[in-house]
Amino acid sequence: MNNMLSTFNIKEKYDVVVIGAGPGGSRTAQLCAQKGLDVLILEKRPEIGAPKRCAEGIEKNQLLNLGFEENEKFIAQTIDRSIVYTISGEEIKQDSDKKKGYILERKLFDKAMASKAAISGAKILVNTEVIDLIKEDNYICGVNIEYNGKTYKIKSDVVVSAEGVEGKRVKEVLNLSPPKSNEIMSGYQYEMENIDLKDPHQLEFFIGATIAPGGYIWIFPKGEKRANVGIGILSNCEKSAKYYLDAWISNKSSLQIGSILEENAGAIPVGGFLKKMTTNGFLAIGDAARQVHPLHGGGLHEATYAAKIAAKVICEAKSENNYSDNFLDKYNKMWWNERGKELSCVNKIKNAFQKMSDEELNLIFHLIKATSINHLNSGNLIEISKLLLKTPKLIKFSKYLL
């Protein structure tokens, strides 16, 4: 091996390779770490978790089942509540006397993730890019990766894809489709400082077909007078993602005083599972596997969940020396197990969402107001149904959740 490498004791042969210093590739590679694989995560950007790529929310259960205290640096502010607008003012809202949730500084929330994976004894590598997989008598086992202009060879016996919604690892070996036009979404959003905030521990949420169609904005306070505001919209849209958020804050006296300190934009994959996760020494997580819940856009519970059930099989895998799809599939059945088929449902209310007019949104959010915003989260398709089938502008829509 060059010197280069070996300056940073970057060994050639590797139990596991993961692509992506994500919370997904980092957990998985802490997990497997921790099982005392030998693991290296390569991630493509000089800086983990820079530029960020979501609104930072995480419910208070998932940040202390990831291992973490509730007095964490990287905690920007406690969320306590959350409201829900639609176009005719109709609120529905969610409080509670507990702490909910967080807003994180996710720069600094993704590099101690991926700090816990290192302590548990992964090597991690920055600013170098995967050119492409190693491939050997049918089976993935390894990568050609450039580093500081030169490249090197890395073998291993499992390769990860956590890259992120780009995934070009996983398209190419599992020859996937584009996603369909209801199964991605365009986001932008602005980290914004200096405005007025109705509750600096609330989440807000604007539905409406004509502020953000087939989306939502959010308002996701992380001080007492900042906040992320953002926007996700289908992206068939005929216009921009920031042209709705713009058009939208123009209209907000509130926020129109304040600075922007940060904008960000990107694709959020938002359906179309794959089945099919798995080849011969390789699987995928997180957004690069579509594993994102399809309602509200949030990936970074589902990328750590799965970082769960792939590290368990991975290390079943290391036990039994058997790295071949058939035995790795237990992970794509394990997932759609326990969180596919909920998400599938999920998925179906949100087609039915995204062709409803403002009116339509008035009218089940009307009802919705009445029971539990958690049936939509939960994929509760019987108790969704029975809203659409109370009003007769409304039944039509019941076909999407067969």
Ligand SMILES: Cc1cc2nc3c(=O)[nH]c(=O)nc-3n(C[C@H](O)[C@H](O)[C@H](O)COP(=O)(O)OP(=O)(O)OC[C@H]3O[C@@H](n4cnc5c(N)ncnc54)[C@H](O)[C@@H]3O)c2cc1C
Contents of the next structure:
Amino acid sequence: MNNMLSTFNIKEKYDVVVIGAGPGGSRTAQLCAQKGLDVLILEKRPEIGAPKRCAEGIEKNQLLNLGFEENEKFIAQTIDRSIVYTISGEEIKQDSDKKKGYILERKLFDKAMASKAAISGAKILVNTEVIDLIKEDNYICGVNIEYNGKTYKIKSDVVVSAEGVEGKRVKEVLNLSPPKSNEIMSGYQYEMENIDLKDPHQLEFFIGATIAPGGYIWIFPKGEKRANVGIGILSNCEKSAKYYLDAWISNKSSLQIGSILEENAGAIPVGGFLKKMTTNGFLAIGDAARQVHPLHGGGLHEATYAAKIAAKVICEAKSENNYSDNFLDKYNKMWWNERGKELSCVNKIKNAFQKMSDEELNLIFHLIKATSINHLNSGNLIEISKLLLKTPKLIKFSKYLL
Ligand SMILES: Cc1cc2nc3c(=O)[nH]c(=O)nc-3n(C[C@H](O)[C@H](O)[C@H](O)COP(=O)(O)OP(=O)(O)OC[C@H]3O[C@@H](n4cnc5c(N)ncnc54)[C@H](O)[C@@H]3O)c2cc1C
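Following the display of the form predicted on its own, present the structure of the form predicted together with this ligand.
Following is the full complex, with the preceding chain placed first.
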């Protein structure tokens, strides 16, 4: 045993090693540790949660389901409603109880998630990068890590990759091809202060192929005059996400008067779901496994939901002493059953919308307004098909929903 590991009581072997202390990794670790498993989380950044790469929105029920209260310190703002604007001025408002939510302070939220894991008995190391996986007899059985210029070896029964969108280990182990051009978005965001907000408890979404190709612009309030103002666009656009966001802001005096507190950039996987997220002694969750809602790009709920399934399967694997791909395949099956099928339907709608012009988007949102915008988020292909098929200018997009 060497110095760094012994100083912090790090063992040579764990039941579970989790790569990444994002929400997905911390939740998996917390749930496994609560069941008595020996868990180690390894985080390459020196501070959990920073820098943020997120607009920080989460629905109320999704947050409460993680065991948090309504008055947590990491809640920056309560959200009561949302509004979607298309380029020609179509407006769709949502004001139901179901849509209540929060804008978080991710730097504090991620730490709160990690704290829950630590208090449940998991051990956490930051500033520690997993540089390699250890493989023996066709099983992943640990990791090589780098801390302060030195490398160390830690063994485990299972390695969970919760590495986020870059997911280098997942790509290697599962032999993944890069996502297709319509399966990855580029995001850019300013956290702005002293801006004029229409309503500090309302999310605003701006849709248009010319302002945000394949995606949208958002304003997520973090206070009376403060908000995350950001954009997500298809990653293969000729111009950058920052270019489109700046062009849009340059016409908005309500934003131009403000100051920038923070700039964030990041990629968002949208739709390239993996049929198989496991191998012997290994499974992947969250952004690393491309588990993100393809229309709005939200991944906090998806990562923590997948964590719950992963933890359940890992605990069963421990009691059966079986970490084979065959056994861990339960995780693939459960995820596809509980989330994958629905998200794949949402993805088809996203594929259709990404092909639409400003005029066509305006038309479809006009029609959706008369039914329910929930059909989009829940991937209701029947209802969206009906709208496309009854509108001559939109019929051609129905093929994407098959
Ligand atoms: C611009 C933008 C806006 C977004 N807005 C929202 C939103 O409003 N709401 C929402 O729900 N989602 C949003 N998302 C998506 C959300 O941020 C992610 O889906 C979520 O963070 C995924 O959680 P995760 O635990 O899978 O991964 P992450 O939160 O990315 O955590 C992965 C962790 O792994 C660490 N890591 C990586 N490699 C290694 C290694 N080799 N060794 C050790 N550690 C490693 C990383 O440092 C990181 O801390 C947004 C994303 C972007 C880019």
